[in-house]
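First, one chain by itself: the form predicted alone, in structure tokens.
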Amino acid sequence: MRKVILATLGALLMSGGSAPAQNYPSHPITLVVPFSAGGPTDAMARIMADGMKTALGQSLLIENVTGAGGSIGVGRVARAAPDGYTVSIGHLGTHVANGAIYKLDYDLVTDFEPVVLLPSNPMIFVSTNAVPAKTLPELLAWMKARPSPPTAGTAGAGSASHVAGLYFESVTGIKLQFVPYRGTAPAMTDLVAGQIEVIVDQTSNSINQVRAGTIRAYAVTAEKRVETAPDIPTTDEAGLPEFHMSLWSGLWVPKGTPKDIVAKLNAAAVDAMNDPVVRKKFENLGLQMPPKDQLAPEALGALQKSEITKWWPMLKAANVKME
């Protein structure tokens, strides 16, 4: 007997410990989202659960953890097993922008293996309809001619709204007086209440509430029109030239996770974007899918990295601090 566990051993030893991974998954994995229910990166984890099931032959289960801008559900994944289990979605506020205003207790780039860059989302300019501005140079004479800042909802500091609030105010120079929620639902919820005037939001958000005309539209932060919604000019059209901010997605895990079920993960993801009922709810919400030879785990690693170096100087010349 002695015998054979030795031998198994060996085995195991030789091949890597791959034992473990060449069984994966063979329990439903979770999918940590860092914001509350019904918001647009809860969106993206909801779609994307429901296209990687069947490749992976297991549910993926959707925890919400909110809060400090996503850096605490963030964390929730730096401190799991690296075992392909525990799943974080995030994007350029929660993997980027959060190094530069949290003292956080993980590294965005070495606690963590990127698996796959998901879609991404132009910003857009939505006001609630009590604001007397109906396009987007009116909107701005608006709030310069203020007595005080407006009121821009957040999903918290270091955001992807909080992010585009404060490229906005470095390009323009108006100032806005930032409201932050525990996400971008609860902001929608009080903009289109009028408890707030603004927010620089992700298109997915709020492009169904533009629709229903519950708020206002004046412009997509991206080169072209979104096909969705061919009716709102893009900034370069609405007089605020060269404001382009796309925020992208992806998936990560712990430091440490197995290669192969990184890959896994990866493939399972692919192959869900490439479903066309799964591409066709994601170009429903205005959001663009990546390109195919940017589907690799490194390229959303080299993709991380490279925007820490673009965003990561602003942010800190805003001096935006959170403890």
The other form holds:
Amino acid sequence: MRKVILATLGALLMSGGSAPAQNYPSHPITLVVPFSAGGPTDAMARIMADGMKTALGQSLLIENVTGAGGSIGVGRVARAAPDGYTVSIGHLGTHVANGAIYKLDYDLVTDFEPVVLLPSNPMIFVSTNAVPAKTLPELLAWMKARPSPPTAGTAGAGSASHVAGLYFESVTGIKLQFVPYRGTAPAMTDLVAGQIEVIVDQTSNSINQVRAGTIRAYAVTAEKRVETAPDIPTTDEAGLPEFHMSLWSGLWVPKGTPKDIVAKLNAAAVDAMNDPVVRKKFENLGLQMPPKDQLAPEALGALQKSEITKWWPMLKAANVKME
Ligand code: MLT
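Could the form predicted in complex with D-malate (MLT) be given as well, to go with the form predicted alone?
Every component of the complex follows; first up is the chain already shown.
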């Protein structure tokens, strides 16, 4: 028996595949969403989980682990076993901005392996219908004329909606009163109810509320209008030229996860993003698919590093005080 086991292991090692990877995945995978259920990160996770399960032959179980701008959930994955059974979904906020705002007990780059770049979308300026402005110039004028800063919902310090708000403050000089939530789903609930006044949100989170008329949109932070929301002007058209921000997302696994497991997850995600049903779901939410030449794990890793270089100076200059 001992000889059989040694021979099998020898064959596996010769074939370059480790024993765990050969059988991977042999049970469901946990996909940790670092924000509340019902928000844009959660929605993307569920669409991807549904699309990936066929190729993987196992389900991806969504686990919402919220708090601290997404860093609680990301930290959970940083400390997980590097076996491919715990995956992190995140974005510019969680895997770039968090590192400039929090003293993290993990390193956003060296404690993770990038798996794949996911769809991206511009941010969108939205307000409650009670705000007496119909255009972006009118919104900015209203903000400037107020005795106190307008309340702006975010998914917590270091989240994408918070980064977009800080970027807005740095470009316009207009202060916002940030109101942190565990995700932009609860923030959206309060915006629709008129409990807060604005969100600089992911388009994918606001687009259906805008279509339903329960909130008002002013502009998207992109050079081109969102194809499935052609009535919403760009910031260039609406009087805030060059205010561009593309919110990209991605999948990561803990550092040390075997390369062939990373490759299996990458292949399943690429398969999902090539599925016309999945693509339609994303496009309806205003999300653009990643370029075909940016689908290798290394492309996500390179983007993350370049975005750290781009965003950290502004974020550190903002000198965000933790509540
Ligand atoms: C963010 O603002 O970082 C995300 O959009 C929050 C979320 O996905 O709920």
